[in-house]
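Only one chain comes next, encoded as structure tokens, the form predicted alone.
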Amino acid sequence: MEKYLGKKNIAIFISGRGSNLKSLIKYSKKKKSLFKIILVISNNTKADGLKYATKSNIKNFGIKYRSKSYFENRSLKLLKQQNLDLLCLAGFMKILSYSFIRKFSKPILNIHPSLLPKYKGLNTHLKALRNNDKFAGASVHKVNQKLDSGKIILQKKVKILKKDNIKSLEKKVLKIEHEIYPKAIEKFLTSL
């Protein structure tokens, strides 16, 4: 336990395969990492990311998404039981209510697959391709009451090639998501 001395405790919300979660877990195990993942919660009880959290000995819960308030109330109870410094959304496909953000009262970060403020919400790769953008990318931002509108912590872009389609672009952007999310979390934690 001693090697985690001084590390900040974070929880992660996921919805699916958990590829950003895996990358964050891997990074958090490095000696120089500033954070430790102590809790993973998913709105999808069958999310692959939960299996990965279990394999990594991280407490995790799948909460059936009966309604937004049901999910948020159950999650808040679990979050409040931990001594958390930060909540990170990693492929979490639901929008948190302002009430949840207020009640949680600690910072929340999200990773979004576009160069914000461009293309908030869903279908970001399709929008970038349709608009013949030269670049796509990923942004890590602080969560506030407006969708994908909080202060940007870190961004990175990738070139869109003529041969790119939604799948290939998604793959390229995901790769940089894995690269920038841990860095953004550390940058944010050192600014607290």
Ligand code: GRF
Second form
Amino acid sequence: MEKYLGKKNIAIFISGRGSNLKSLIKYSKKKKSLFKIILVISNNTKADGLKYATKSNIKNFGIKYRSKSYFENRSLKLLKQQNLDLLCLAGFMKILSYSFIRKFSKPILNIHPSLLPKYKGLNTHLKALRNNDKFAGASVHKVNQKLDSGKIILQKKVKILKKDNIKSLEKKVLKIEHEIYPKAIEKFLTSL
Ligand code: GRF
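Following the display of the form predicted alone, present the structure of the form predicted together with the ligand.
Entire complex below, previous chain first.
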């Protein structure tokens, strides 16, 4: 890594609850953290995560998803006003266009609730249970133009027990998400 000078600036995109955002904010406040969160954007103006960002004194915006291009153009403007090193998607439920990825020009990471490359897209826990998988898990990966397909930065697995259902599995995997996302961000930042 280049000589490390202060914390790296990151922006986060969310769509709702924002538990990953919350865990990232908590982690970023630690002295040892290599990053700080300076901007949060949601495509859902009522997202709970926005309230938490406000409480944490982080600049945040809810942008109505009138269309993909409307949302992406508004977001790009806000992102370009900041000196960002990285954008992280955390429970962001929209697919970014290739044009956005190109125009933003900085790296983008995403967290996905499965052991990629297994189960891209939605309903990952249902798919793992239906296939009688022994393990579920979470993956942090780079975002490219193909859904949930960029280079994997970090993964962690968790055992699926006989008694597990979608709800219990979701809970277990979410706990892992909160654990690995800050680690993955730091791993990625130190590899730049
Ligand atoms: C997480 O499981 C995330 O991986 C998925 O959606 C969920 C969002 O959770 N894409 P939260 O908004 O971070 O609480």
